[in-house]
Amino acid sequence: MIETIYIENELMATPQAQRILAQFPTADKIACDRYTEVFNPKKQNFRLQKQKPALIIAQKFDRHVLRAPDDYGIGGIHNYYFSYMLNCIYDCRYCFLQGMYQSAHYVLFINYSDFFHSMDSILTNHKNENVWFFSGYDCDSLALDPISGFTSHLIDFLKYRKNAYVELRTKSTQIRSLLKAPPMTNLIVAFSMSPTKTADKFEHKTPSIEKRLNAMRKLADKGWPIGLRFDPLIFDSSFEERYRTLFAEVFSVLSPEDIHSVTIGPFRMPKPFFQKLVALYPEEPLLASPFQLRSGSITYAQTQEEQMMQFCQHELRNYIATNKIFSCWTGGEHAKAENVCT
């Protein structure tokens, strides 16, 4: 899968880097001083690189954990996010990462202990309070877990920090590290889901919805709390039929007791990212949808958004309690009455 690996000079001899390199004996290994030399230059061809991305092994020196927006979360008061990896192995046509980064290469920050140290500092600032940390904003949290080994390190960290809650957002079925470990109530495995036809059309290289549901069932059987993330909602002429079918399919496999939380949110993307995405994929029908510019983001018309969100909220209440449903959406009066995760 990976034919080229860049690695920062300072990390070359570290056990963590050597363990990763050993998994790719035939890959070309190229030393660099900093990952930014490879990742940040302008005028890179993201679409071409996406065909054969390289792996960049790096370390992150600062800003390991960042405060989430004020209205981001799934019920917690103190919310933060972190990214131990940049970019995703999947190729979802609606993904904002393709508009945010110059490069399609994967950056893996292997100084995990620095991320955990930052989390500890934040926990100290919120002593005796629950704190939420979200992973999966700049990457898929589990897709490269067999290579990174991050989840095993995270589990060890969380064992003795019961007031630290972590969400791992994923479309992946790489759950072996989780299945090997005892379940933890403070580690939520949250799967992004779309109707099968929507996923087949726009979520390239991802595991099928059936395989994701199978992975969720295995985790739930072991006692792991599951998150459902119906985000972004993608509209088409059969929107209601597709999402009604998806919800029925999901809850034929999972019970309400398996579910920690559900979030729903419409397609939205900062205008500069969207413009770059259109330039990358000018032939993509999705990007020609009747979107509007509102508050700096490209999204559906407010009336359309409200109809989509209200339909999904109504349908989901047939399966799960309202207090477990969170809206990643701030538009419209209806949103003000719902849990908001934005």
The other form holds:
Amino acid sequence: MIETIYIENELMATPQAQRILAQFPTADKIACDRYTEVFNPKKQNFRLQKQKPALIIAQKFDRHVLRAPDDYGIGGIHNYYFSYMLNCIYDCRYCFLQGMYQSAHYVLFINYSDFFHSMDSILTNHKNENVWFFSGYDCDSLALDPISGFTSHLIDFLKYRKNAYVELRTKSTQIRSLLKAPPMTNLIVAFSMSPTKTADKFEHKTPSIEKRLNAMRKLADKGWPIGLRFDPLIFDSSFEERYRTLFAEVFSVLSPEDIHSVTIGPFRMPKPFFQKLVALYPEEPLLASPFQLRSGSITYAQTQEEQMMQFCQHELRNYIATNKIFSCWTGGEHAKAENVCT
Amino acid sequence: MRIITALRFEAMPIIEHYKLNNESSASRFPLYRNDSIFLTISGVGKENSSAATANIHAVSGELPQQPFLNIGIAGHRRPPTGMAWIASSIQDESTCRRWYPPQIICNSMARTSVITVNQPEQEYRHDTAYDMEAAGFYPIANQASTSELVQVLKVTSDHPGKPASSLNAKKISALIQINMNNIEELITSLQKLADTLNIKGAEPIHMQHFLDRWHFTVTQRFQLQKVLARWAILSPTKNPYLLLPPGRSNATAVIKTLEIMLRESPLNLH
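The structure above corresponds to the form predicted alone; please provide the structure of the form predicted together with its partner chain.
To see the whole picture, the full complex is given below, headed by that same chain.
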């Protein structure tokens, strides 16, 4: 799968880097001083690189944990996010990473302890309060877990920090390290879900919806709290039928008690990212959909967006309590009526 | 495809293989070409290589997203001679600047770092290829194209047991000749990659009908083009010109109506 690995010189001899390199005995290993020499310089093409991305083993020196955007959260007051990886092994056509980065390589920051140290500092600032840390903003949190081993480290960290809550957002079925550990109430595994046809059409290289549901069921059976993320909602003429079927499918496999939270959010993307996507994939019908520019984001027309959100909220209420449903976008009026975490 | 070699002896096997025609042998940078490949001979050294790369880009029409390939011989600490390498990194020894051509082409050729030196290398201190052009070629080619399409192929010509002084024209040509399969494979792969980037969005349909009937400013023409291109992607079988309700008196109204019609049309993405 990975045929080229770039590695920062300082990390070359570390046991963690050696453990990762050993998993790819035939890959070309290329030394660099800093990952930024390889990742995201000008004149790179995301679409071309996506054909064969390399792994970059790096360390992150600062800004390990950042305050989450205002519309990002699931009920907590203090929301932060962190990215121990940049980019994703999947190739979802609606993904904003395609617009954000020039490079499709995967950057793995292996100085996990620095991330945990930053989280500890934030926890100290919010003594006796719950703090949420979200992973999965710049990457899929679990897709490369067998290589990164991050989840095991995270579980060890969270064991003794009961007020630290983490969401691992994923489309992956790489759940082995979670299944091996006892469940924790402060670690939520949140699966991004789309109707089967939508996933087949736009979520390239991802596990099928059926496989994601199987993974969720296994985790729920072990007692892990599950998050459901219906985000982004993708509109077309069969929107209602597709999402109604999806919700029925999901809740035939999971019971409301298995679910920690559900979020829904319409397709939205900063305008410059969207423009880059259109340039990369000019033939893509999804990107030719009737979007509008609103609050600096490309999204559906407000009325349409509200209809989509209201429909999903209404349907979801057939399966799960309203206080578990959150919306992830404050650009529309619907935000005022539901649980919106800011 | 734009190919830059330093020496005529390096270029000859490629010229013969692709039946390239001599376009301007008398100029500073001799140019050979066929329908899809341009080749130039830069002379030795990174300054020559930079200048020749800029020149071939200019004389080949300054087209964007074209593949650029530097082919040549190089010293390497590791024998044997005749081994072909793709550069995974390029370092300019005199400035310490470094570049990393993305490695996204599947082929069997080995990868090596390349250090571009000002004088032929005699000590082979590092496990790397030593050449005299790559660091001149790469940054200029990378200004003209995306980095995935800019690659360097080196063939080992000398190593500690076989110094560069033993080389002659015939031997250099032979080293390139025995690697023509590798070169051809790489050129084909690069051209395929470049083709990926040439995928265009749908052509705006029936645009001329609109232009003939209403007056569009330059900005409006661009807006019309965008909405008709989207129309072609989403409703390729429907003619927007025929569907336009009568009574649109000007370009603004036409564009707005087209957008509304598109928004209100059934959208089937699946």
